[in-house]
Amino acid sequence: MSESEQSVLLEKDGDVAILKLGSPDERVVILSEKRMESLQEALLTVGKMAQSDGLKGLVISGAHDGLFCAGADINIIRSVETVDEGQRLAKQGQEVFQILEDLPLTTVAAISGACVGGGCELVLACDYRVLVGNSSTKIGLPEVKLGILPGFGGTQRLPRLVGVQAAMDMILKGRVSPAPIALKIGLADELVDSPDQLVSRCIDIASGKRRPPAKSLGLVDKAIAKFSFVRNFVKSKIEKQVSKTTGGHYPAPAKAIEAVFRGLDDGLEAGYQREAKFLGELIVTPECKSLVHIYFLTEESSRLGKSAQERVEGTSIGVIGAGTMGAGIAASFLMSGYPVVLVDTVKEARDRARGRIEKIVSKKRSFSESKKKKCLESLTLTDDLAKFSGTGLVVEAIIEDLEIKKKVLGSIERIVGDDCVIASNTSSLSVTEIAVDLERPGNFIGMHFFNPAEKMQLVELVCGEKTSDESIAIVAALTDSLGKYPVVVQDVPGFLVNRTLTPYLVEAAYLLSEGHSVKEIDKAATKFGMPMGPLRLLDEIGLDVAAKVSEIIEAGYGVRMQGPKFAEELVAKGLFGKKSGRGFYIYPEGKGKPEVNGELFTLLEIEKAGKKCDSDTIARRLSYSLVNEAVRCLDEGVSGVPGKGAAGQIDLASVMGTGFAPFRGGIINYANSVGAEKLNKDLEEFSRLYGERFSPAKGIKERASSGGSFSV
C-alpha cells in the first residue's frame, strides 16, 4: 500500500470541512499508524481552520460509496511482541480521537459500507453519526473475536453513548450491527436512503442547518450511570455470565467488563488508562495470537475463488434433494441473493422445504421484510428437472447412496448447460467414484455443506480426479459469496473433516466403554473448549448418519478406526440421537436442557469403572485423536502441498468444521504449541496403556527427531 493510499484527504465545502477517510482507488479502508498519523495532522489543521476561518463543522466519510473504514491493521496486532508495545499502540488512538472529539465545531460521521473496529472507535468521537440503510452498512466492535478489546477509547466512549447494557452486549459478542438496529439503540442519529443523499445531509446537520433528535438512556442504564451498587450488580451478573459462556478460556471479555466499569467509577481518564493497559496485555496473549491466525486463514480462504468472482455474479443455482441439508443449501443461497430452483420427486418433501426455508429467512435479523418476501420470492419447488437448464451451479443433495447419485447425476448433466457445474453434498462417498460414469467430470466436485447448512461456516470442496481448477474456483466464488469459508480437500475417506473427528468420537466410545460416564467425557471436553462433548455432537449428528460414515471411514482406514459400536447399538434399539429424542442423552420436548440417558450403561451392557482417568488426561486422549490423524492428513496432502498452506487449510477446517477450539488455533496450531517431542512421548504413553490406535503417526516421530514444526 502506498503512503498516498495510507493518508485521508481533507477538503472544504462552505463553512464545513469534509475528511476522507484515503483514496478513492482503495478497496478497504484500514487503520495503519500511517493513515493514524494522516488523521492527526488533518484534524489539528481542522482545529486551526475553526479558530481563523469561521470553520462551523466537519464530516468525516469513506472515499466513496461502501466504503468507510474497516478498523485497525490486523497486521500490526500480529506483528506487536511486547505489552508496552501494544499500550503504546492503544494510548496513540486515544490521543488522536480525544482531538476529534474536542474540536471546537460539530463532527458528523457519514457511514457507508463497513465501519468496525478502531473505525467505529473513530466515529463514536464524533457528535452525531448518519447512516445508510442498506445492507452494506455495518457498525460495530468485533475486537473480543481477535483476543483484544476495544483499544481506541470504545469501551469508554460507547456506554456513555448507548448504556452498558447494549454497549456490553455489543463488546462481549464482538457485535456487529446493521444500520437499523444501529439506530433503535442510539448508536446511529439517523438513517438516509440511499449514499447519494449522505454527505448533503451530514454536511446540513456539520453547518447547523439541522439537528437530529436527541437521544437519552432508558432509566436502567441511568440508574447504572448513576449508582455504583446498581453497577456493582449488574457487573457481577455479567461477569457471570461471561464466565459461564467463555469457560475462563478467553480473557479479552473480562478486561473489556472491567475497563467499562473502571471508566463508570473512577472517570474518563482512568477508563482510557486501563483500557490501553489491558490491550497491551491482551494483544501478546496466546488466545490473541490463536485467533488473529484464525482471521488471516479466512481471508485467505476468501481469497480462493477470486478469479472466478465476476462469473458467478447474477448465476441462478439449483439444488436437487429437499430434506434437511438441501433446504438449508437453499436457504444459504436465497439469503445471499441467489435465485434457486429446488427440486424434489416428494410433494410433501417440498412442502417441508418451503416451511423449513420460510423459518431460516425469517429469523435473518439484518433483513427487512421486503427484503424476506423479495428472497422468497426467487425459490422455485418444483419435480421437474429441465428447471435446471440454465443454472450455473447444481448441488445434490440426496440420499447417500452411489447407484442413485450417479444416476441422477447422468440426468442432471444432460439437461444442464456445458458450463454448468455439478456439486454433489456427500458427506461420505467418493467423489471420484460419483463422477465415472459422466461426460464432464471436470465440471464436478464435491461441496460438502455442514448440518445446519444455512448457519455452519465451513464448505469442504472436495476435488476428483478429473475436477477441474476452474471448478474449483467456481464452487470456491460462491461459498465465499454465502459468507462461509471453502477448503479444497482431495478425495479420501471421510475427506477431511470426518476424517480428523472419527479418531476424537472413537476414543470417546472406548472411554465410554471403560466406565467413564457421559457427563465425564463430555465436561473435559467442553472444559478443553470444544464447543460440546463427543458424545453429545454424536447425538447431534444422529447416531444412524455417524454409524454410517464410521463404517466408510473404518473400511479406508482399518484397525485405528476402529472402536466400540455404540451408535450402532442404539440405533437397532431405536435411539437415534436428538432427532429422534434420545442417544447418549434424553432431549425433552420444547426449549428443556437435554439430561444424560440414565439407561445408557444398560442399554450398552458397559460395567462402571473402577480406577479412571482424570479430566486432563481424558481431554489428551480425545484431543491427541485429532492430532494424530491431522498430522497424517498435513503430510498426505489431504489439504495440499504439505506445509504452512496446507496446516492452514486444516487449521481453519477444524475450528469451523468440528468446532476445535479457537482460542487454540486449530489443530495444527496447537500440536505446534505442545511441540512435536511432547506429543510423540505422550502418544508412546498412551499406546502402551490404551492401544496401538494412539501409535504416533510418522511426521509426529520424525517433528520430534529433528525438532521441525507442523506448519514449515
Ligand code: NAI
Given for the second form:
Amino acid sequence: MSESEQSVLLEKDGDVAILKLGSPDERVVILSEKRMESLQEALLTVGKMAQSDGLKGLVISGAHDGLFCAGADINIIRSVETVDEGQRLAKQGQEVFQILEDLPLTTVAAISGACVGGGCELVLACDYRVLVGNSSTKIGLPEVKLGILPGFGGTQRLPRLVGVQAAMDMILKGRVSPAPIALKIGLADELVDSPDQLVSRCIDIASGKRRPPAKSLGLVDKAIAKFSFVRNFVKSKIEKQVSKTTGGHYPAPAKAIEAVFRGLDDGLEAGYQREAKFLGELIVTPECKSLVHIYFLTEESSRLGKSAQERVEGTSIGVIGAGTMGAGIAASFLMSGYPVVLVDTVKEARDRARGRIEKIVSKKRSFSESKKKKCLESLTLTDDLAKFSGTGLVVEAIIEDLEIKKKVLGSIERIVGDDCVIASNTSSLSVTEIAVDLERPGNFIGMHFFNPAEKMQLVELVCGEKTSDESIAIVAALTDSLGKYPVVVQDVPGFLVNRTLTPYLVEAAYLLSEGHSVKEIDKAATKFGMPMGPLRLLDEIGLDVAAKVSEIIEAGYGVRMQGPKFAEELVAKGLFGKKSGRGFYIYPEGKGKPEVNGELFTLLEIEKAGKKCDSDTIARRLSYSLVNEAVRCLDEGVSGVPGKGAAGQIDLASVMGTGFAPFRGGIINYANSVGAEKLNKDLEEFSRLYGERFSPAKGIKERASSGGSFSV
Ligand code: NAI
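Alternate state requested, the form predicted in complex with this ligand (shown: the form predicted alone):
All chains and molecules follow, beginning with the one already shown.
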C-alpha cells in the first residue's frame, strides 16, 4: 500500500475546513490503521483551528466524485487472532470518531459513491449527511455479512439517528441502501442531483448559511427510547425473528441486538464498551473467518474478467429461448443496462417472457420508475434470428437437445460477427460436443446460469476443448457486470455444481428409502446450515429436470451417483415438484406453507424403517457425500486452475450455487475444518455400513496419511 493510499488531505475554504479521504488517484478508500491515524491527526488539527482560526465548520468528502469510504480493511479482519486485539481495534475506531463528534463546529459529510461499514460509522459521527442521489451512491452497515458487528460506534449512533426499528433492520440484514432510501429513513439529511453541487452545498451548511430541515423520530421509536418495557418487548420480538432466520448459526446478529439495547438501557458509554467487547469476540470466530474467506473469493472472482472489462462495455446481448431460463437471463442483462434481443419461435413463449420480465423489473426496489421504463424499452422480442447481428454475446437457452442446439447455434454463428461470443446455458450436455460443427469453436463457451437466473448469483463458465481464453475473459467480465460470480469449470458431466450436488441428493433418496421421514432428512440438512433440505431442493429444481440431469451424471460416474429412482417414479405419477404443486411436499395455492406429502411412503412403496440414523449422522451422510465428490473435483482440476485457487472456486461455487452453509466457508473450507483423517475414518465406516458409494476419494485417503490440507 502506497503512502497516498493511506492519506487524508486537509484544505480550507473560507471559514470551513475540508477533509478529503484518500487521494485523487485512489479508487477505493479503506480505513487502514495508518489512515485512521492520519484521520485522528487531521481531526485534532481541525479542533485546534476551531479554537485559534475561528473555523465554523468541517466538510468531510472523498478525494473525487464517486469516492467516499468502503470501510475497514478486511485484511485486518482476516488477520486478527485474539479477542483483545479485536477489542483494541474497535476502541481505536470509537475514539477517533468520538473526536469527530466532539468537535466544536458544524460537521457535514459530503457523500458520493460507496459509504459503507466504517465509512458509514464515520458519517454517523457528523452533524449532517448530504448524499448524491445517483445510483453509485450507497450507504449502510454490511458488517454482519462478515460475521462481525459495526464496531466504531455504529450500534449506538445509528438507532439514535434513525430510530431502533430502521437501525436494526439495517444492521441485522447488513443492508446497504441507495440514497433515496437513506433520505427516507433519516440517515441522509439532503440529496443533491449531481456530484458538482455536493461540496458547495455542504460548505453552506458547515458555515452556517443554511440548515437542513430538522428531523424527529416517529412515535414508536420515541416510545422505544423512553420506556424500558417497550424496549424489552421490541428486543425479544427482534431476537425471536433473528434466531428463526439464523438458525443459531450466526452469532453476530444476536450480539448486535445486545449492544444496541445495552446502549439504550444503560447509556452510550456502556453501549460503546459492549460493542467493542463483542467485536473482539466475533472477529475471532470461525463463522467470521469463513465469511471473510467467501468475501475474498467473490473479489477474486470479479477479477477473472478484468482484461475484457472495457471490451464488454456498451455491448448488446442476444438470448435465444424465452422460457424459464431465457427470460431470467434476459432480465438480468436488461437490469444491468444492456440492450437485449430475445428470440423465440413460439409467440406464446415471447408473450409470457415479456410478462415475466416486466414483473422482475417492476420488483427492482432500487430502480426509479424512469429507469425501469428504460430497461424495458431496451428489450426486443422477436422470432427473427437476424436481429442478433451486431451483438457481442448470444446466450442460447433453448430445449436441452444436442442436435437441435447444434443446428440453431450453427445458424447463429452465420449471423453474428467474428468477435461475438456464443454461449450455451446447457445444464447437462458436453460443451465440446455442442461446438463440434462450429466454424469458430474458440468463441463458444458454456454459460451455466442457475434457476431463477435473475436471482442466483453463480454462473459456471464451462470451457470446451477449444474455448479461447479471450472468450472466458469476455463472459467473466459480463457475468461480473451482472453482479454475479463467475466460476471457471471444465466440461465434465454435471460440471462442478451439479456433479457435487448429485451424491448429496442421491444420499437423501437412500435415507428416505431406509424409512427416514422427509422432515428428518430436510431438518438435519437445515440444522447443518443448508438453506433448505435436499428433498425440498429437488422439488424446487423440478423432479423432471433433476431426473434428466441425474441420468447424465450417473452415466458419467457410475455407482456413486446411483440411488433409488424416486424423482423418476414421482414424475411418472404426475408429481413434478413445486411447479406442479406436488412432489416430496404439497404446495398450497397462494402463499401457504408447503406440507410434507403424506402419501409419499405409499407412492414410493417405502417400508417403515427399522433402525434409523440420528440427526447428526444424517447430516454427515449428506455433507460428506458433497465433500467426497468435491475433493475428486479439486484433484481432477474441474474448477479453475489447479494450484491457483481451485479450492476457492469450489468454495465459492458451493456457497453461491447450492447455498452450502456460508458460515462454514464452502465445501473445501468445511473439509479442512473437519480434517482429512476424520473424514477418511467416517467415510470408511459409512462405506461399510451404507455402501460402496461412500468409499473415500483418493485425495482424502492421501491427505489423511500425509496430514495435508485441501486448500490447493
Ligand atoms: P424452457 O422449456 O422453459 O424454454 C425453452 C424455450 O426455448 C421455449 O420457450 C421454446 O419455445 C424455445 N425454443 C425451443 N427451440 C427453439 C428454437 N429453435 N429457436 C428459438 N426458440 C426455441 O426451458 P428452460 O428450462 O428455460 O431451459 C433452457 C435451457 O437451459 C436448457 O438447455 C436447460 O438444460 C438449461 N437450464 C435449465 C435450468 C432450469 O432449471 N430450468 C437450469 C439451468 C440450465
